[in-house]
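First comes one chain, alone, set out as structure tokens in the form predicted alone.
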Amino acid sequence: MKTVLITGGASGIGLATAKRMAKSMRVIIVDRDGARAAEAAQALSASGASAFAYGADVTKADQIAAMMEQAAHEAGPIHAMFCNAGVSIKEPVHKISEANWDLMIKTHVKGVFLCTKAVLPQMCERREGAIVTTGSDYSICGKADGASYAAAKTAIYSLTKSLALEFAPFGIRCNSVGPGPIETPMLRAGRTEEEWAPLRAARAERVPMGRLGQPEEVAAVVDFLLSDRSSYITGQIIHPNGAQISW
């Protein structure tokens, strides 16, 4: 059985992907919230899947190295990876603090860099592997009041394309998924149910399909990109976004 490592795997798109991938692969759930990662892995194991959990901050090279070493002993080699850890801060450019800017870039861009750097040597040795990163519609179109998020997501896509070119000769494919508005805890963070309901309706009205996407719908795309069904696809970004943008 092959193994997939998922960062940001304890909730939202990451958790939905872990649940889907656990049907056919051994799953390693990595999250800054180690307790939630362990809870998710335990639930998958209880259903008969093979799942492991590790708490790690993707911005910390030492934590990534320690996690990778432990995973190698407990779960074996990593054949696929979904770099999904992320944060979101909505604020206009002139109000973005240096700390928040750094947090956004470190979590998204440095996080992908450190995780791919850690897993690529073993993939190169086997001359096989698949990596998916989480970009965004904003990787393409930008975002008012969200420049730091859009900049980070655009950088992720550029990094992914560069990885695809560099490691294609080693049989490693690297693609990005660019979700539109997906109904996750991150999307509605900080809002009560009363605050969220009208915002949810207004946000759905702006999508041609007339609704928000579900985490499971993004997980289906990630599953495809990590599988042999996409064996000739690399360096691409696929947008499950209800036609919010076309690319």
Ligand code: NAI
Contents of the next structure:
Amino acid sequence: MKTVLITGGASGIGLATAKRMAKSMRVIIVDRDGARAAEAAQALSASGASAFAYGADVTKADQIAAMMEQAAHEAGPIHAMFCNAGVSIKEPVHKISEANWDLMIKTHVKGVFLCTKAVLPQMCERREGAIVTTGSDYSICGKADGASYAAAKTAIYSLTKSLALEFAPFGIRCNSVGPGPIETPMLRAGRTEEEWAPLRAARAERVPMGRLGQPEEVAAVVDFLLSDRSSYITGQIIHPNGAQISW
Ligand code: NAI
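So the form predicted alone is up there; where is the form predicted in complex with this ligand?
Up next: the whole complex, starting with the chain shown before.
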């Protein structure tokens, strides 16, 4: 059985991907929220899947190295990885603190760098592997009041294209998924259903398909990009976004 490691796997898009991929692969859920990661892995195991959970912060090299070592020992080799952990902060550029800027770049860009750096040696040795990173529509079009997020997401796409070029000779494919508005805890940002309902409708109106996406609709794309069904696709960004942007 092949193994997929998913960062940010305790919630939203990562969790939906873990649930989908657990039907055919061993799943390793990594999240800074170790308790919720453990809960998710327990639920998958209870339904007959093979699942492991580790609490780790993708911005910390020592935590990623320790997690990889433990995962190699307990779950075995990693064949596929979904670098998905992320955070979102909305603020105008002149109000972004240095700490928030650093958090955004560290979580998204350094996080992908540290996780790919940790997994690539074993993939190179086996001369096979697939990696998907999580970009965004904003990787391409930018975002008012979200410059730090958009800049980090554009960097993820550039990093992914560079990984694809560098590791293609080793049989390793690297792609990015660039979702539009997906109904997850990140998008709801702690709002109650009463607060969220009018905002959901307003967001949906801006999408040509007239609705928000569901995390399962992103998981389907990630599953495809990590599978042999996409064996000649690398260095690409695919947008499950209801045509919010097309390019
Ligand atoms: P979410 O908030 O439901 O899940 C994000 C997960 O990442 C959480 O479980 C959180 O604990 C974890 N996480 C955050 N920072 C971490 C760190 N430093 N180390 C380890 N784990 C960490 O959010 P959602 O919506 O599922 O987001 C997943 C990814 O999709 C993110 O990269 C986000 O930027 C991206 N995205 C989301 C969109 C949306 O509309 N929901 C649209 C486009 C991209």
